[in-house]
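To begin, one chain is listed below as structure tokens, in the form predicted alone.
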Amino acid sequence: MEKVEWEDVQRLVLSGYPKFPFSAYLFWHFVPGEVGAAKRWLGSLAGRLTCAVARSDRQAINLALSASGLKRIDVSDVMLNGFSPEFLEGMAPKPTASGPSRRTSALGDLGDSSPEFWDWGGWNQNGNVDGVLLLYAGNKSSLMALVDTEIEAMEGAAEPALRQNGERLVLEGRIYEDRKEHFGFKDGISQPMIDGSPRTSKKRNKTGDPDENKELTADEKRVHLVKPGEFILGYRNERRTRIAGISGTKDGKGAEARDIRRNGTYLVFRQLEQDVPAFNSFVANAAERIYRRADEPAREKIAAQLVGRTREGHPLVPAGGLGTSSRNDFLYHFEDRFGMVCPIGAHIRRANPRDTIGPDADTALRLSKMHRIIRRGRPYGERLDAAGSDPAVAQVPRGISFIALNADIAGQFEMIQHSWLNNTRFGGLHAGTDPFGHFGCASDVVAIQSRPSNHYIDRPRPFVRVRGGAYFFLPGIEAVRALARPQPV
């Protein structure tokens, strides 16, 4: 099995920083014409990110690069070329004059979802960013003097990016208590497990991050363990293959260089704005429509349906389990193949499939391990009460700040959200997407699983819209200094 250099990764690769409950994305542009000065600040910045196994009671910092940002430092082209296509792209590439790009259309960011239509990242004017900052604190105080800090020092080097109204692009994060999200469901509950990593080794330190020190089982490993260049680049992924080579690559004139794709991974980030009201409305509803009241009992059956785990995180399967078990290695294929416990277009059955896409159930589980991501996100805005009483807080823009790890954009995240989340035809269905996305196709329903029908509910329109996206590269510690270097990478 191959070391990974994990004091050369980024933190976040390993952890969500659990014991920093308030967190700030601070997006920004470098200064143009300014290539010096934002090298000595990426220079500066690189001895206050947090290493993955550095242990820290107070803050942490991480740093993600565009593709533009990288062009704007003077990154080589043949160092560039060696990034992915998706990542030199970006995620929401101008449209033509026959309409919007393939990865557009691919990605079902279309209608109210539109990249027209986003606050940053977008076809509008300051759509562009250069990086963000991800900044972790243990409480609102600190979390906004770091914010301060980290402002004051990229001055002449970088500025903070704007929303199209003028305001800066900082988005807030936050992680509660019940660790739950605003349409009132735990989240983050299941992830792939990196082989290799602190929390799959023998010898594991015992820290406070309860993202390490979960006890694994036999079963867990089997279902969860991942291949490191699944989400570093530099090493062998599930293919057995490299995505970015382990030694440097050669300049333009033929000397050697530093792969500053090493110990590195792609960063995708989505704004997804929840519309709580309306999915509490269908819920009661879909309720009514098939259980004949709209009680609680029956609400919180068809919001477990929908997802495929209770509100508290407990999976609908297995089957006798009736929705309180705390397992998360079990597999569909031979405890509900036909999806009548967790229905088969449910959010986490269509987000990982486990052994259910393949030619039988160990091949898919195989398979499916090529196409797992790594999430790090966090709710936005304040949160709504079951009842939204409150006419003005309901108003509030909410939502989840996604994030994903990934060493392949375009087979881990772009295959999910294309192949699994948006397709009307997922494991043998007929109709509806995602119960959960942002895509909604002509007539689109939630398909539920009964016998001797099974229930087809009209979803009028997504509870979720994009609201602003990019593609980011999360460098490796190095890298980041090899970046501020004054010659060019």
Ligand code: HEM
Contents of the next structure:
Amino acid sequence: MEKVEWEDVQRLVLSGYPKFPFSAYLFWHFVPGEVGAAKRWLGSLAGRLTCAVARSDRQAINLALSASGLKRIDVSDVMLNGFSPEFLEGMAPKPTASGPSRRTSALGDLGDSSPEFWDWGGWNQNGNVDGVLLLYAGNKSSLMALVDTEIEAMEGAAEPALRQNGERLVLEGRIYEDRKEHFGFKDGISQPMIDGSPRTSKKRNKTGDPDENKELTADEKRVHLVKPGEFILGYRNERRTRIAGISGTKDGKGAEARDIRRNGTYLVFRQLEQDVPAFNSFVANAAERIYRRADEPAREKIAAQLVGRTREGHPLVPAGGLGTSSRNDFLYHFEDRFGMVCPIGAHIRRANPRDTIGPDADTALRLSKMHRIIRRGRPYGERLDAAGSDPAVAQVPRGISFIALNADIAGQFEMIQHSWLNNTRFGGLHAGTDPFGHFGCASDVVAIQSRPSNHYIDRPRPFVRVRGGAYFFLPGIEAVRALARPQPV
Ligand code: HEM
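What about the form predicted in complex with the named molecule, after the form predicted alone?
Every chain and every other molecule in the complex is listed next, the one we just looked at coming first.
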């Protein structure tokens, strides 16, 4: 098995930093014409980045750059062209005279979610960002201190990119004690496991991170163990090929130079705003329609059918209903092929169909491993249940700072979003899109399989709206050092 150079990989790949519930995403752009200062800043930052095997007790710092960021520090065309077309093109290419770009349409970023209306990364204000600093701390005041220190450190080289009414805008993330997102469900449960990562090997990591303490069972490995190349560039993936970066490129004198893509991965960032009151009233309506009552048990049943898990995170499938199983090694093909327990269009079944999309169950499971993502998103904004009767708190925007890591944006994040979440024909369905998706088709419905006939509940508009987004590259730490050197990469 290939050994990953973990000491060179940024820690976000292995951990969502549960020990640091407060995070800030500081988007920035380089100061024009200050390439020297930019490189000096990157050089000093490289030493402070949290690597995968670091034991970080106080805080964590990770760095990602967009394609424009790489261009601004004079990365050569040869090197740039080794990055994937979707990364180079960006998440929201400008529309043409004939309408939105192919990527915008494929992602379903239309209507309210069009980049035309985004707060950042879209077609208008704050359109372009060169990079993002991902900052994590144990409490709010340490986080704010870390943000200030990092802004000071970037002075003259880069500046915060997001402004609203002249004010600096830092997008925040928060893991609440109950680990629930705004619609009220435990999140961050089901993740792929990288084969050979400290958690999957006998010699476990000593970072003390709860994410890494639990040993995997054989069944969990069967469902979730994925080759490193699906998430880290330069290693073999589930197709037994390497996307990039295993050997160096030649420098001017014919010597091998290190490929800056090695030990890096792509980071997809989407700011997804959630309309919690609309979601809650949809759930109550659906309970009334299907169960003829809108009391709590009926509402909870509907809520669980939309996600495929209860609010506490128990999956519907292995228990055959609203159970209390915390297993994550379940499959759908033999246990629930027709979606009578976990609806076919439920969020987790669309986002990871496990053994259902393919000619047979085994092949389907193998194929699904080519379309996994590591999720590192967190909620932002006050929780609605914290608002009490205060209308000002009730109205603050809230949502998810959604982060996905993958080695192939088109084959992983985009494929899930386009072909599974947004697809009205997903898994043999003939109507409806993902209940948590931002994309709503005309006369959209949520479908719940049932005997003698299926239920279709109208969803006038999605409960989620895209407010911003961009594709980034999360480089290996040596690559940040290489980018910082005065000579061109
Ligand atoms: C506001 C939007 C979203 C919310 C509230 C949300 C919430 C959730 C929740 C509650 C779970 C189940 C718990 C877990 O396994 O972690 C889940 C699972 C998942 N979500 Fe989302 N999600 C959202 C958007 C997305 C998007 C846009 C994608 C991908 C494009 C995505 C991909 C996944 C995946 C891959 C899983 C794990 C499925 C599995 O392996 O069983 N989610 N999400």
